[in-house]
Structure formats: structure tokens, C-alpha cells
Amino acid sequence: MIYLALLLLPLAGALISWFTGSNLRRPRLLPLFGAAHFILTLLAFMGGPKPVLSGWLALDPLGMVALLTISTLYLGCAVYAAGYLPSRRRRSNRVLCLGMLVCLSAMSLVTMAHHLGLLWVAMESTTLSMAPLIYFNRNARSIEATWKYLLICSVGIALALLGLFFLAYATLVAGAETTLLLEPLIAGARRLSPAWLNAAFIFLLVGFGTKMGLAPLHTWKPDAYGEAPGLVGALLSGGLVNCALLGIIRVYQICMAAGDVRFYQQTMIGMGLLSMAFAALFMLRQTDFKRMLAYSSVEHVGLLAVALGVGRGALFAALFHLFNNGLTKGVLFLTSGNIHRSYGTKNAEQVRGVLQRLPFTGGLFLAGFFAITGSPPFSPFLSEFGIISGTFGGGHPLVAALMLLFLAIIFMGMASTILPMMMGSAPRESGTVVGYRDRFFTVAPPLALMVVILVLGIWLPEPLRRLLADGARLLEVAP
């Protein structure tokens, strides 16, 4: 029963959303439905429902994790648009409502997918739901990064379509039952083809990876951050990475129990890496701080790949690292949101004085910049030092000397583009912007996900901590 109502719930939700009429009384229901959708996530946390529908759907800790990362950025993103779609009022906000709740059901169906052709339809639920919120403020640049978006996604998802193709047939050429559901793949893995599994791995990996924004399959990236509203911004970084990542992570779960580990955990350090590189490459003088928090999006995936490719030692902080990039990429996003509409521009060069115009958007802004750049005493500092040590410990002692270079030029890149716009006197408002200035409904959702940033740096809950444990348990499948 959770199941579906988890699925059903944000379905009724865009329904009724698209027959209310106000466009001010239709933001008020997202927090509504995103607030019920949160308890049934809680629900599920404490009460771990069985699988259904033969096995097709369950919560294990992994997808949990990735669910109850989702559902609570999700809350918090439905809280801020009923503040921010009202200063929107002149522009209709029936397909952005409607669209955030088909996506909120669309990706919790990919965290409770266990049969990976039904997880392949839920992923590919998200994309088209999620780009008609790309092209929200209805430009040049907005149709642009939409068009982008849907067809390197598209392209992306098609690939991971073949490469479930492949996976079938290795069992088919194993002389086991085709199927693709996860628990009998992973019990069979040893028998699969080993050249079929490669190729379905390799297929797999580009097709999620282009969703999730590993480089150099993130293209889409900069552009579609950079021209959605905020709080889809918040949504694309924190909700459909996490979803791209937890397919990934079953597939890897799978190349992991077939036994040769060696192919798969080289592949996903090199692209980790080469996703770091990419994102210090261009976060370096970059003017525009919403495709720098896009890029930064490209650097911390480029993280948790690493993670999983060194395995034992890093994966606990591997799946904390997945719960925090979350929060603190919505608390930027969010933030980031309040800062454009105030100043008119996403030119960082022409934003200054954000503290004095904005003082709690900005000191927000500035906390989340520390955070996800892991400074103690926030969580990912937490993530971040376990990853790089489990990195050391693990081996690859060029891998982590790696990863810590990158991080430094990339904490160098934010902080020469973030900290000018923090200090300083505001300039002149002009035009439509003149007289936005921080509101409940906007500063709250941030702050809110900022106290628990800051708690989980100083306390990690033990039911929290359990999840997680158990979550890297299930990663460690290979002998």
C-alpha cells in the first residue's frame, strides 16, 4: 500500500493542480502534497515495506537513501515556490505545478524499481517531465537549454536501453532465465557472459552517466541550470542525480557480484576523476554563478564515482555524500534563485552587496558555498574526508593526492566568483526587480535544509547511520 501511495499521492496532486484555476492558489498545493509525501517516506523509513508486485518493487537501503534524499529537498523546493510563483504571478504556473508532481512520482518509482526495465521507464519519466520546467521563463536561451537538455538526455537513455538489451542477453547466452530483475541477476551474476556484462556495464554507465552529468557527458548541464527557475535547478541537481547515480549503483551492484571487479571500479575512477578535472577546468573565472553551481553539480558526481570505484573503504560515505550534496545543492539553488530574481542578472560581475540587500538569502548562499565545498563543521566535510580517506586507505593514494587538487581549485574557483558578490554596497535596482527582498517562503526552505546540514556535521543520527551502513553493505557483493 505505501508503494502506491508514494506513486499516487503526487499524481492526484498534478491532477487537481491542473484544474485549479489560481495561479495563486496552485503553489499552495505543492507544499501540500510535498509535505504528504514526506511522511510516507518516514512511514517507510521506520517501517521497511516488503517487496511487491513479485519482487518489481522494494525499498532497500539504497533506494532509500535516494528516497528519502529526494522527498526531503523535494519539500523544501514546494515550500519555496509557494513564495517564488507568486512574484511570478504574470506568468502561468499550471505546467510548472503540475510537472513537479509528476516528476515527484516518477522518481520515486525509480528509488523502488527493482526490475531494471521498469526503473529504464521511470528515468525516462523524469526527463520529460522535468523539461517543460526547464523552459519555465519562455526565452531564447530557456527553449535552447531545454531542446539541449531533452536531447543529450534522450540520446543518454537510449543508450542505457541497449545496454539493458545486453544485460538480458548475457543471461541468455549464460543459459539462464532472461530476466532483469535485480536480485536473480546479481544471485546469477557469476554465470552472466562476462564480454555481454562488459558491454551492458560500458552502455549502462554512458547512458545513466549522461543523466547523472558525469564529464564528458555533461553538456547539457550549464545550460539547463543556468536558465531553470531556482527550485527545478535544485530538483535537476539534487533529485535526478541522485535517481541517474542509484542506476548506476544497480548496475554496479550486479558487476560486482559477477566476481572480476577490476574493469568496472577503473572505469568509474577514471570518469570520476575526469569529471573533476572538467568541473575545476571551467569553474576557474567563471562570471555566471548559476552555471557554476551546474559545474559544481559535474565535480561532485565526478566524486561519487570515484567512491565507488575504490568500493569497501568509501562507500558508507559514499551513499552520506549522496544525502548531503542533496540538501546543500538545494540550499545554493534555492538561494541562487532569490539572488537573480532580486538583481536581474546571473552575471556575477554585476552582483554585489547580496549580504546588505539580501542578508539572509546571502548569508545562506554564503554557509552553502562552505558546505558543499566541504568546510567543517557542515556534513559534507564529513562525506568528503571519509571518501578521501577510505581513498587512501584503499589504495590509490594518486587518486585521492588527485581529487584533493581538484577540490582545492575548485573551493579557489567558487570562492573568487561568490565572495566579491557577498561584500560590497548593493547597486541601483532598476526595472521589474526593484523592491524583491527576502520573505518567509523563501528564505525558510533553504534555512531549514541548512540546520539539518549543520546537525548532521555534529550528530549522525543512529537510524540514519544504520541506513547507511546497510546501504554500503549491499555494495560490498564482491569477494
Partner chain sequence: MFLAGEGLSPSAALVAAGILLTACSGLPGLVLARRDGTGQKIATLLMVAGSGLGLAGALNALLTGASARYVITGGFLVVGGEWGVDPLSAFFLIPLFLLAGCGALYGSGYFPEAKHPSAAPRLTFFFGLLAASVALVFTARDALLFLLAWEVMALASFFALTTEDHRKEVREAGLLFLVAAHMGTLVLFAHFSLLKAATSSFTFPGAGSLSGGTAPAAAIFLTALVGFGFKAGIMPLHIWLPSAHAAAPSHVSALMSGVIIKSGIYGIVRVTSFYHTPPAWWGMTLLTLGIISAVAGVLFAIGQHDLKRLLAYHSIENIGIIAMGIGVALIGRSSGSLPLELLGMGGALLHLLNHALFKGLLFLGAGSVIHAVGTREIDLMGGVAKRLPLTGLFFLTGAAAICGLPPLNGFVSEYLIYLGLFRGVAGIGTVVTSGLPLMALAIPALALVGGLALACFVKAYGVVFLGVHRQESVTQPHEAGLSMLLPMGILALLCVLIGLFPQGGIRLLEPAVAGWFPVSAGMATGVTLPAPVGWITVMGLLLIFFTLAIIPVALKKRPGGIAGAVTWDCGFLRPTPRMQYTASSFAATLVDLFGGMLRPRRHRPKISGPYPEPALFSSHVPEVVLELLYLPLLKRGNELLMPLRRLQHGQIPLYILYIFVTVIVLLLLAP
Contents of the next structure:
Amino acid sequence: MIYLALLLLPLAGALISWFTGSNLRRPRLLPLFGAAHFILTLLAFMGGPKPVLSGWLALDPLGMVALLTISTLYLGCAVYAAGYLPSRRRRSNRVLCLGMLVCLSAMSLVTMAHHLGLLWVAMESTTLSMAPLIYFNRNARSIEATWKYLLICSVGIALALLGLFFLAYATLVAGAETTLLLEPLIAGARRLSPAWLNAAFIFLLVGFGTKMGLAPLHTWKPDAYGEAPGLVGALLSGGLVNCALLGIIRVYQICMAAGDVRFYQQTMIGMGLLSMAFAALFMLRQTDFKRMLAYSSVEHVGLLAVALGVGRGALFAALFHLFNNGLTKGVLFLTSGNIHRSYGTKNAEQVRGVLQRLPFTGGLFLAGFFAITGSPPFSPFLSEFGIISGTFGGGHPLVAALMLLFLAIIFMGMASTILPMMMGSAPRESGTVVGYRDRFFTVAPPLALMVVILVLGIWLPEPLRRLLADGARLLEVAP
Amino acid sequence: MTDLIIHLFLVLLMPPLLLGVISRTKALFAGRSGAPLLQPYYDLARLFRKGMVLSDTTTWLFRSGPVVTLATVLVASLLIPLGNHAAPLSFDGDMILFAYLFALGRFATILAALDTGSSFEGMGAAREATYSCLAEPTLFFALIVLARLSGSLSLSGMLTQPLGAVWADSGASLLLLVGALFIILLAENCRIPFDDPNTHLELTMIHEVMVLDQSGPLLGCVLYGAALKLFVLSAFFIRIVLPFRTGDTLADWGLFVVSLLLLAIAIGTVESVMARFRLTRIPQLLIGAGILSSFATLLILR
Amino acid sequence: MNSLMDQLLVLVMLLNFLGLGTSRMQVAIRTVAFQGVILGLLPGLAHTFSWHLGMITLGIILAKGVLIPWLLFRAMRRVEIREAVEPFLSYSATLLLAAVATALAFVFAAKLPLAPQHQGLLFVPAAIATIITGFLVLTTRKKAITQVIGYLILENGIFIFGLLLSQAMPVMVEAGVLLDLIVGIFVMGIIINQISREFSSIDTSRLTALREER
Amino acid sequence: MFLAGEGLSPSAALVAAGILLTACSGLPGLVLARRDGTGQKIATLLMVAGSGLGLAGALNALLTGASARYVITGGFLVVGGEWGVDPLSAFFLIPLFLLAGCGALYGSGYFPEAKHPSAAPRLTFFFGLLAASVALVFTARDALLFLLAWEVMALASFFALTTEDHRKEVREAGLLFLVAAHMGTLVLFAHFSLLKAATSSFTFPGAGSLSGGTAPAAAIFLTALVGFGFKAGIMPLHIWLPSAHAAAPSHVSALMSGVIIKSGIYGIVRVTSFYHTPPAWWGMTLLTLGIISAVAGVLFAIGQHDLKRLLAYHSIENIGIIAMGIGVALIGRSSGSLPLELLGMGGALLHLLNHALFKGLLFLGAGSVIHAVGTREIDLMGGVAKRLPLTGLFFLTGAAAICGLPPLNGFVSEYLIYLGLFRGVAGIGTVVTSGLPLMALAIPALALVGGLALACFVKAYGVVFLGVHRQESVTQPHEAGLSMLLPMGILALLCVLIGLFPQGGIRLLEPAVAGWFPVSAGMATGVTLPAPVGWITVMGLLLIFFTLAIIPVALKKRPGGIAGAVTWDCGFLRPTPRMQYTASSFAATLVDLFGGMLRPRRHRPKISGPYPEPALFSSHVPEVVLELLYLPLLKRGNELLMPLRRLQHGQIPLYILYIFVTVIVLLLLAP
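Form predicted together with its partner chain, following the form predicted on its own:
Below is the entire complex, every chain and molecule, led by the chain shown above.
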């Protein structure tokens, strides 16, 4: 019941928003449905619903973590949208609202789909429903970004479909009943044909990895994140990325149950390190602060991939980081949207004195920066440190050292871009730029997200801890 | 008890005599009859009777400079064994205090010089500060050698050990050390070839230019302090060079006085036969001394 | 039955070359559409008739053979630009590559640990060859529409492989996949439209405003 | 979050209260009206009260020698935390709370809210947070809580030091500080991960519970050295230190130099305490780094003519001296020589306390001078002591103390380290198996450092406070207010007291040193330093007695009387204040002598024609390690990597090729 509610409620909202005429009133639907979805998510979290539709839909701890992240982030973005869109009332937001609500439904479906075919359909739906959102600004750059996003992600997802076929074929070759249901696949993983399973893993990793932004498949990411409005960037980096990661996690679950796991683990670690290296490379001397956030997303995707590859010891932290990264990215993208609007540029060299002109936005952006780079007392510290200590403890000291090196370069790059933006005195505003200042609706959502990660950075409630621990157990190598 | 009295007696009264001997030696070399041996005593007595002229720029620091300097040397003189006789005060690590007392004296003198605001006295202060810190390592290398050879951590222990036997054992090391220490002795006491206590050209002076503005009793303190410093460091140096002992207390005291006077004559001789170095050469010589003494240390650490 | 299927698959592979070799977009679109229709027919040949099968056949033919070409032609008509855009790699070179890839596909497929009932069939080599052709189009052509066509060829190749396991794919999912494909092409059509409006061209090699400096 | 176990011990409770009060001290100021300065008054009051409580707790812990650990559970930092106060922590808490209280009081006069309505509340808040986080660093007993406190400390210092961010140098200093701090933290990530791998727990192991000879132990030690070294400012990791100390408001500089860089030392001391048999190279490494830091630090200091940068480089020097002490202690431990351990660690810890006292004093004094004169440039000052007599006196005390001159506190700690070194080299009561030549080198190096420090401080004090003012200033320099003088007075008094009566300091020191020893060594009952500190009192008093005795002889009224006159100008006509020896000229010989390392830059004017225009000659010593090593390296690396950024070229077909290639490569790699 709750599954259907989670799926259909946003769709209903999408319908209503499509038929709402007023450009001013339409955005108000978003927080309404976001809040309803959030409440449903909390109910699901506390209720722990049973699988339905003969196991096609289920919320296991892994899905629950992703759903919780997405729903929390979405609520923040929705409230922000209600404050942000009216400031751009000349531009129709009908498609944007529609896309946001459809995407919410599709993302929820990803988190609860236990049939991999269904998961794929939902994943492709999130890709498509996001496209018009990236295109919101309707200028040459946003068209370019949208096209790259659409084409590259579609190709990637198509490869994932092939991977799914391989997976099904692996069962066929094993002589079992062909199925794409997760539980039977895990249960029978040992009997799967290793060659086909390897191929399936590779194609699914590349396919979903393209969507998630693992290097060198991340190429669309800086463009899309850079050109989309801040709140879309937040949804992309905190929502879609987590969906894609969940897709990979599902395959990984099967692989971990298959016996010989070395190849899978090494591949994950390798791709993760490569992503972090790419991110480090492009974050040095990055002058576009939104693109910088995109590369930061690449970095954290890499971090998560390494953590999955390391396995036991880093898994709890990985799931925790999935949550933390999503929320922190939300803070960063939402506030970067504010900075962009106020200064009329994404070029960090032209942005000075944010703390002076937009004290709350500036403070939150700075806090978000500290959080994302793993500074206590914010929760990403706990998860990043957990991943690194898990990597050291898991017998990969070299990998961990490389990660630290990349993190160091990334910090240097981010700090030397962000700190000059924050400090000093703001430039005099020219006549064309409207005096955009901090307002309740554009500051409260990132503030709320920030409070969440600050509290989690000090205190992790027991139910959440149990959820993460249960999830981590699902990802361990089968004995 | 008698040793203590003799120690204090020598410390208080003998220093100006050394100055007298040095200048007499130089006079003899120059073919003059020279001032009487006791001339430095007369000078001091006169200075202590005189009035003072103080610069308007100065503060209390200017006046405290000579006083503190003299006090530090006096305290140091209680730590140094004279000849074969242990010092009145001695404890583990007193050689560190000994060295740092001179540093304190220098601190006070330099600040007093800078207090006048004169560019010449600033110049002297800069030179003093520069050269003395280059001299510092040599002294400590020497202390390492002595401590290791004697197994003692106090000046008295180091210098009253049977150094004659040590010479037989580690003569090479001690020889290097003596060379280095003689350089330091001359540099620390502002003798030729490092500095000329009798020069009258401000631009070339080191120590004397710092006390240009001192007068009367304060200048007396400065002069007496300088003489005492010469005495104390000479006592340290001569004990290593001439580590003889007779076994008889009074004879040992006599031996000490004689050897000290011999050293004064040696200094006078050096001053007579050498010219003053250019200022830029001084650091090289001091660093050279440091290297000599480091070799000395290396030799005994083998 | 099997020989008919094999002949159709050979036809699919030949169509790959046509799609790759033509510089006219109408031809390319029709080629892909024809490929789609053949793919729609294949399941019907492989299995005995059932409603399930009929629905799938009908769906595929409608989607791939009718709806998608229509969407593409619509986008073309709106764009109405007839410019010659040189590909990154010449047509003859890509054809040569495709020939090599097809040959390799046969060699490679023979080594794969296939299920016994699939050994000897052309499904796997055809799928591989088509996928590689799709990639070749995608990586050598510059026009936005051609890139969509490349995507479709890729998709067709994947679909061929999917035919080996139609039992695993429930109708719901199958339909979802098709629906996503159609919506995807629909959205791409819109974007192509916008590209041509904004840049007066659908040459995507001009879309390089977004890159790292230096 | 709950504390497990029975109630808090008195000292732990006091320290906890102190942490809470200082952490919250700035909160009222953030919400209260700003003009009247109420918030700052409340904050100062809370800070002083909190510091008092904390100080009482720390003293109590040291005097009773008791230690206590508490477990915090209930989802705190996921796996829980451990917190506690033992004598070693307590000893580090003393300078912290002392400087926090004094600094807050000073700050209320130095950076009043009435004058800086927007910046002051922020500064006040972060100053309190800073003090609390450092206290937490010293009392954390597990890796996560430690790192939490560690990074909050870094962030709070960053915000405190960028208070005046309208100035470019402040922004640059802030960036450099933050980057260096984070580099250190990342290395500590590795450190604590390795430690966890070795002990399978994030909780700090007990003293002496690990064996040092293994490869993981070496990795743990090296990561600690680098991670903590960044914060401590050990050369060549000190790059952030000079500019940060110069840019921060003076009371923040005092806290930074006095305590925050000591948190790095704390880390090293704590980590080395875990090991009962460290290999000899640990101590030798620290001793070597200590020598390098001390000598290079003081040399760079001599070249500076920005008062606060000069003081900052002296912090590096003193950190070097402290590191030398720890090195001696470690050498002692690996060769089983108790006196060396005691003297080395005792000297290091006492010097740490002393440095906090006199460097805090010096920074506060420098702040008063800068406040009064309006510049940090030494060469423009002069004669300040006449306007600010008390500040001058206090600064002089600090200057003499930092040079290690008797009878002040700096001498006592250096004396202990010297004694340890001499004992090791001379082989008295101990046999040192390795590192003997190094220790022999350390002694003259320390002496050289002492001499150079003296040269530097007579220069600084002489040029700033003595002589005549070198530039016409618009405002008359004025003596600081009581709220600024009182903290300096307290610190100066403590410098003298510890110098004259080191027994008191040693009494506090001994339990802390005992805490560094393995529990099994039976040191729990306390240790006694093998140093005759009683003699220091005797000699100090003797020195004072002699001075007092000479004064009447030298200065009594005489017939000639005392006449005033101008300074003897050697026959020069019309001397002007500008002709005084400047700091740069004072240091010129030494800077030239060590020019190979200091790389002084001279800005020579072009002089031409028979009547040249007035021209300005100036010189400065750059931050060589940063400007000639790290930055060029970074630049080179960046240039090498730049071409790789073309991978993101914007061509879609090639992007798709990446995907294709990735698939192929992975397929080829698959087994």
C-alpha cells in the first residue's frame, strides 16, 4: 500500500501541476507533495513494509537508505523551489514542476524495485524526466548541456540493459529459470556462469556508472550540473547519483554472493580511484564554482565506489556517506544557486565577499564546503574517515594513501576557489543585476539540511544506525 | 675556607692586573716603557669618583646595562674553579648557567647601547650580537669534550680532574680544543685581532663603540666587568692548557696566578705582533674555531 | 525456422552497413525503421504463438517501425537544414571498421559459453555487430540526428540479444523499455529542434562551449 | 549521549565545566545588540570564569596525579567516544586556560565591540570556541573525538584569524592556514586508521601498551610526525605559521603560538607514549627535525622586520627546542636510560609551558605596540618604551625569557634539555647506544640558537622600544588600558616566578612526565627529575643580590652629579632619528652570512645622475620553504597535469568513445 502511495502521490502531483495555470501558484505544489512524500518515507522507515507483488517491490535497508536520502533532499529542494521559482516568474515552470514530480516517483521506484528490469525502466525514466529540468534556462549552454546529458546517459543506460540481459543469460546458461528478480539471483549466485556474470557486471557498472558519473564516464556531469539551476543540480547529485549507485549496488549484491569476488572488488576500487584522480585534476584551478561542485560529485562517487570495493569495514561508512553526500551536495548546490543569482556569474573570480552580501548563503556554502571535504563536526567526516580507515584496515594501505593524496589536492583546489569567494568585500552591484539577497525560502532549506548533517555528525540515532548496519550486512561477501 | 677567601680575593682584585700586564707587554714590544702595571686600578678608582653625563634619549635600561653585566660576571666568577681548586659554588649543569650568564650580560650591554639611539652604538651592538652567537658553539663543544672526559656535569668537576692524564690520552682532541678556545678567548674579550680596545675610530670598533655614552662610575662598571670577564675566561682556558698540580694548596694557588700572568703576556704578545682583522674576516675565524672544536668532539666520541 | 531467422539476422547486419554508409538521413532513418520491423518479427518466428507474443510483436513493430521513424522525420522536417557535415572518420573508413568488427563478432561469438540451444545461431554475432555499428555511428558522426540513429542501432543490437531470453522479460518491463525508448526519442527530437534553432545547425561538433579551458 | 561510569571526578568536572563555559562564551554576543559591548563583556566574564575553572581542574589533576576516563555512548560519533583528564592532558591544559583567560581579557580592550560592531562578536565567538576545542583535543581519548576537536580547532582558528578579511594578506594567510591544516588532518586520518588497524579500536591505547619495532608502528609514527608536525610548525611543514600569526588579531596570535601549535606537540607526545620500545631512529628523527627547526626558525626570525612575523618564526624555533627535548627522551627510552627520558621529556614539557607564557606575553605586547603605533613594521618604530613604559617592561621580560636568560623561566627548561644532552653525550649514569654524534651536535646547535635568539630579540626590543621614534606619527602612541596590561602583567610575573622558583613548575611537571611512561614501569607514583633546580633559585637570588648591591655603588650621588646631554654623535652634524640603526641593518651581517638559506631579496633603487632623487632601499627575507620549494613544485605539477585537462574537450562522439573504450578495457581485464 505504502509502495503505491510513494509512487502514485508524486504522479498525481505531476498531473495537478500540469493543469495548474498560474506560474506563481504551481511551485507551491512542490513542497506540499515533497512533504507528503517525506512523511510517507518516514512511515515506511518506521513500519518496515513487507515485499509486495511477489517480491517485485520491496524496501530493504539499502533501498531505504537511498529513499530516505532522496526524500529528505527532495523536500529541501521543493521548499527551495517554492521560494526560487517565483523570482524567475517570467519563465514558465510547468515542465520543471512536472519533471520534478515525475522524477520523484521514478526515483522512489528505483529504490524499491527488486526486479532489475523494473529498476532499469525506472532508472531510464529518471534520466528522461530530468532532461527538461537541466534545460530550464533555455540558452545555448543549457541546450548543449542537456544534449550531452541525454545522449551520453541514454547510451550508458542502454549498455546497462545489455548488462541485464547478460545477467539473465547467466542464469540461462546455468540451467536455472531465467529471472531478473533480485532475491532468487542472489540465492543462486554461486551457480551463475562466471563469464556471463563478469560481462553483466561490467556492462551494468559502465551503464549505471555513466549515470552516476564514474570517470571516465562522467563527461556530461560538469556540463549538466553547471548549466542547470542550483536546485536541479542538487537533485542530480543527491538524487540521481544515489539511484544509479543503488543500481550498481544491486548488481554488486549478486556479485558478492557469487564466490570469487576479487575482480569485482578490484574493478570498483580502480574505477573509484580513477574518478577521484579525475576530480582532483579538474578541481585544481577550477574557476566555475558550479562545475567544481560537479567534479566534487565525481570525487564522492569515486569514494563510494572504492568503499564498495573494499567491502567489510567500509560498507557502513559507505552507506552513511551516500546519505551524507546527498544532503551536503544539496546544501552546496542550493546555496550556489543563490550566489549565482546574486552575482549573475558562475565565475568564481568575479565573486567576492559572499559572506558580506549574502551572510546566510555564504555561511552555509562555506559550511557545506567544510562538510564535503570531510571536516568535523559534520557527518561526512564520520563517513569519509570511516571509509578511509576501513580501506587501511581492509589491507589496502596504498589505495588509502592515494585517496588521501587526491583528497588533499581536491581540498587545495576547492579551498583556493571558494575561500576568496567568501571573504573580502563584495563588488558594487551594477544596474542590471537585481539586488538578490538572502530570503527565508532560499535559505531555510539548505539550513535545514545543514542542521541534519551537523546533528548526524555528532549523534547518530539508533534506528538510523541499525538501518545502515543492516544495509552494510547485505553487501558483505557471502561466506 | 681559606680557599674560598683566596678565591674571592683573586676574583675581586686580580682582573685589572691582567689588563696592566697586557698593556705593559705591548709597550715593551713597542719599545716604550709603558704605563705602570697598576694603571687600570688607578683608572677605575678615578672613574668611580667622577660624575656622569647621560644622554637625554636614554631610559633606566641604559643605566642598568653596566650594572647587570657586572653582576652576571661576578656570579659567573663564583662558578669557575681557579687552578686546581674547586669553585665555591658548583652543581650539575653549572657550565650552562656559566655560559648563559655571559649571554645575559651581553643582552644588557647591547640594550644599553641601543638605548642611546646612536647609529654608531647600534652598529657596535649589531656586531657584538653577531659575533658572539658565532662564538657560542665553540664553548659548548669544549664543554662536551670536558664533560665526556671527566664524567662530570659541573665546571669544577671538569677542570679539577687530572687533566694531565687526559692530555696523555686524548692530546689531539685537547690540542684542537685549545686552539679553538684561544680564538674564542680573544674574541669574547674584544682583543686584537678581533677588536681593538684602544682604538679611537668608531666605525671599526665593536665593544668599545657600544659604551661610547657611558661615563663615570657606570663606565667603571663596564671596564671592571670586562676585566673580570677576561679573568674568568682566562682561568677556564689556562686550566686546560697548563693542568699542573703540586699537591700543596698554597703552591697550587701560586701556580695559578703565575700561569694567568703568563697568559696575559701571551695575549699581549699576540696583540703586538698581529694586526686587526677586517670585520668581514671575523665570522670566518669564529666558524673556523667552531669547526676545530667540533673535530675535537668527534675525536673523543669515537 | 532457424534458417529464416538467420537470414533475417544477416539482413539486419547488412542494414547496419547501409545505415553506416549512407550520408542521407532519410535513408538512415528508414534503415533503422526497417531493422526495427525485422526485430519485431523475430520473436514471432522463434516461439509458438501466444497473446503475450502477439502483443510484443505488435508493440515492437509499432514503436520501432512506425512511431520512432515518425518522430525522427518530424524533427527533421522542423529542422529543415540540408548541410553536409563531414564525419570525424570518412564513410569508407567506418565501413571498413564495421566489416572488421562484424567478422570479429563471428569469431568472438563462437568462443562465448552460450547455452546449448543457442549455439550456432546468428543472434549473438548479429547483436555484437549491431552494437558495434551503433557505437561507430555514435563516435564518428557529428549531426545530432545521426547520433540518435546511432543510439537506435545500438539499442537494436541490444534488443537482438534480448530476444534470446524473452521469458525473463515480463510484458510490463518490455513495455516499459519501449515506452522509455519512445519518450527518449521524443525528448531528443525536441532538443534537436532547440539545437537547430539556437545554433542554426545540428552539427554537434559546434557544441563545445562547455569544456575545460586550456 | 551518556557518560558511562560513576560521577565525574572533581578535576574532570572542573575541566568539563571550563570547556562548556568557554565554548558558549561567545553565543550571547551573537544575538545581543552590538554597540554597547554587553556581549563582549559577558563573553570575557565567561571566558575568565571558564578558564579559572579549567585551570583549577588541571591543577587538581596534576597535584593529585589522578587520571580518569569516561565513555560517551548513545550514538555519539557512531561508535561512541572516550574522554578523560590525566596528568599529561592536565599539563597541556594549564597554558591553554591561562592564555585563553588572559587573551579574552586582552581582546576586550584590543578589539572592542564598540569599535568593530560586526567583526568583534564573530571574533569573540570563535575565540571561545577555539579555546574549548583545544581543551577537547587535550582531553579526547579516542580518535574520532580527537579528530572532531582537532578540526573544530582548525576551523575556529581560521575564522578567528580571518577576522580582518578586508585585507588581502589576511585572506591569503587564511587560505594557506586552512590548506596546511587540512593536509595535516588528512595525514592524521591515515595515522588514526593505522592505529586502529594496530589496536582494532579507535580508543587510544594505554601508555606503553604497544611495541615499537614493527613496520605498522613506523608508519604510525611517521604519519603522526607529519600530521602533527603540520600543526606544530616543524620545519619544513611550518609554511602556514608566519603569515597566520602575523595576520591574526594579537590575542589570537598569542593563543595560536602559545597553545594551538602545541597541540601538535601534544599529539606527538601522546602517540609516542603508546610505545614501550621505540626504535632509536624515532628519537633521532625528532632530534634532527628539532635542530633544523630551531636553527632555521631563529635565522628566519632574524631576517624579519614585521614584528609579528618575527615572533612567529621564533615559535618555530621554540617548537624545535621542544622537539629536541622529546627526541632526547625517545633516545633515552630506546636505550633504556631513565635520566635521559626524564630530562628530555621534562625539559620539553616545561619549555612548552614556558613558551606559552613568554610567547603569549610577547604577542600581547606586540599587539599593544601595534595598537599604539599603527604599524607592524619594526623599522618605522622606535622609542616606544618611553610612551608605553609598562608594555615595554613586560615585553623586555618576555624577550629575556625567550632567549633563555637566567633568572627567567626560559633558562630552566633549556637547562633541563641541555642537562639531558650532556648526560647522554658524556655517558653519565647512562649508556646511549646510538645517536651520540647527533646529540653532541645538538648541544652547540642549541647554544647557537640561544645566541641567535638573543641577537634577534635585542634587535627587536632595541629598535622598537629604545632610541627615538623613526617616523612622525599622526597620533601620539599611548599606553594600553588596564584590560590589556593586566594579562601581560600576569604572564610576565609567571615568567619570573618559574625562573626564580622552578620547583613549583617542576612539581606540576613531574606527574605529567610520569604519565608519558608505560604503566608497567611503575611511574604512577611519580618521578623526580635528576636536576638540581634548587641551585637555580640560589643562583637567581644571588644574581639579584649582586645587582642590587652594585646599584648604590654605581649610581650614588657624587660631587660631579649627573648631567644630561644629547647622545654622543661622533662629531656628526644634525643627527636625525632616521639615522638610527634599523632592524634590517642590525641583522644584515647575519642575514648575509646565512644568505644561502635565507635568500634575502633586496630592492635596490636605481641611482643615477650627479644629484639622484631620494630613493628607498629595502630588503626582506621571504618564506623560503614556501616560495622557493612548495609553490614552484605545485606550479610545476600543475603545468604537467594541465594537458590532461583537455580530456574534457566538449566533443560528444569522443565522450561516447570513452564509454566504449572503458567497456573494452574492463572486458579485457576480466578473468
